[in-house]
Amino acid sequence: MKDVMILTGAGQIGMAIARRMGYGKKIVIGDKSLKNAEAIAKTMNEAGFDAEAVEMDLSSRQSIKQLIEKAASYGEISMLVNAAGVSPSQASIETILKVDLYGTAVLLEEVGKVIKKGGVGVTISSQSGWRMPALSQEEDELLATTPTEELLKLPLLQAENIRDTLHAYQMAKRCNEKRVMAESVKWGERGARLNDIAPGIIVTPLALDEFNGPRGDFYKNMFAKCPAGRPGTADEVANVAELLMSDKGAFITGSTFLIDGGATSSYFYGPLKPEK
């Protein structure tokens, strides 16, 4: 029996983190596209890892539980890397909320029930969650602590209160960060840690979809005018994950790390500041 890493989302960021932290472990890769999961598993297995692909739908509690059950059949689950999700150009408001918001909350909850003592998790949110005006303390608490099956019924998440897919995505990512704070308390009762990484523009197939989508010029302008002057790489996200998931991050839990080349800073206090 080996320690097991669950990786959800067969993409560049998830794979970069799994390659950094998954050595010596069984890596169970869940993705809605089995083909994508198999491609990542093949790449990793050919590099000496022990990975297996599983079809998984993040919007389904049953599917998440089946993935966890499969992972647990190999040993104790000691790591979670959640890099699954859909982008504003890829999906409807309803799908974004069901996958990115509800699905992530369910995954953190279900893995939190079985995570090994000393285990760690990271979930990937987005700089987008930092762009919205601040929510009220009550709204933040509702996003953090509402029972998962009631989350999508919250008034602030109803269709009349969500402007478009980008707003839905921002709400989902804000919820992810608040959920990590609340769930980290429960994970702590098991001696485990949970954190969040909020990347800016990282060059991945998903990002390339955005570059070529209706907001492409907006994104290109964003990385051109951020202090770093470029988009990031998946390996730079993995650098942060390595800190959070290693013993060097032993005192870090319930936190979100923004890694966006300074785009959010520029949005509030620099050349990316919206005109009033």
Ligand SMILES: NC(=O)c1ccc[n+]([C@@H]2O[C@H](COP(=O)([O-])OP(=O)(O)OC[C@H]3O[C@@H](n4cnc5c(N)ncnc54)[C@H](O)[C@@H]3O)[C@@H](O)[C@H]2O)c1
The other form holds:
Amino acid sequence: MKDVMILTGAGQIGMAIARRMGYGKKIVIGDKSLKNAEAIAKTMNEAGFDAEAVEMDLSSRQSIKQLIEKAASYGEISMLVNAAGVSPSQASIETILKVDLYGTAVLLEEVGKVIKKGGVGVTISSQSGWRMPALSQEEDELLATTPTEELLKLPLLQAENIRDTLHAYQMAKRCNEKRVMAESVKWGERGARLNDIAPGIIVTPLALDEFNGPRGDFYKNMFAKCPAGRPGTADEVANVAELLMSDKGAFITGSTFLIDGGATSSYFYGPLKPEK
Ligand SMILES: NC(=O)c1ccc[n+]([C@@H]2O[C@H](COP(=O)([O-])OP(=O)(O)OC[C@H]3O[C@@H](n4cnc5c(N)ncnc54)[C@H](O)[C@@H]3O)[C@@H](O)[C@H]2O)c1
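Right, the form predicted alone is done, so what does the form predicted together with the ligand look like?
Okay, now the whole complex, with that chain kicking things off.
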């Protein structure tokens, strides 16, 4: 039996990380769009990987459990890559919270119950969460530790407290970072590590939707005025994932790594700073 990597989200970022770390493993690819999962599995299988596509919905605990059960039938689960998600231009507030916030929390919890000793996981949040002002210590703790089934009932996530889909996305991504901190303690009890990557603008179908959506000019301005002066690539996100998921990252767990070409720095202290 081979060790198994679970990849949720058959997008460019997920595939880039799976290609970097998934050699020699069975790779079970879950995506709400079976078509996307099959396309990525085909590309990977034609490049010598052993990948299988599965239809799954990150917003459903049952669907997550079925995916894990399927993965476990091939061997021990030693890697998790969560790159599934919806962006502010793609979905409603409710869907963003259900998929990006609740779904990610459930996935980290459920995989944390079975991850192999020495196993590693990464989930993808977003630089977007870094532009939102700090929450209070109590709010951070609620996002980190509220039992998953209670999360969406938190007052700070109710409709009257969420301005728009961007705000919902930022709250979801902030929650991802906090969940990773809290879950990494539990993963550590199994000898496993869990980290988070917060990318800036990475050219993928999701980002292209944003470029062509209502905030298109905002995004184009953002990469033009960040220190790197360009959007990033999924393979550069995989460079960070490789550090986090390999032995070189053995002392790194519960962390979030920002990879945004300096856009956040420019937003606070450079030309991207919003006018007061
Ligand atoms: N591309 C960027 O600029 C960027 C920046 C910051 C963060 N991110 C984050 O990176 C992650 C991956 O994004 P990407 O750019 O590779 O996007 P992508 O659109 O290429 O891939 C996302 C995948 O998630 C799947 N998905 C959506 N809802 C799902 C659900 N309920 N269950 C299972 N799968 C579902 C989609 O079908 C799609 O295949 C997302 O969490 C996104 O928020 C992306």
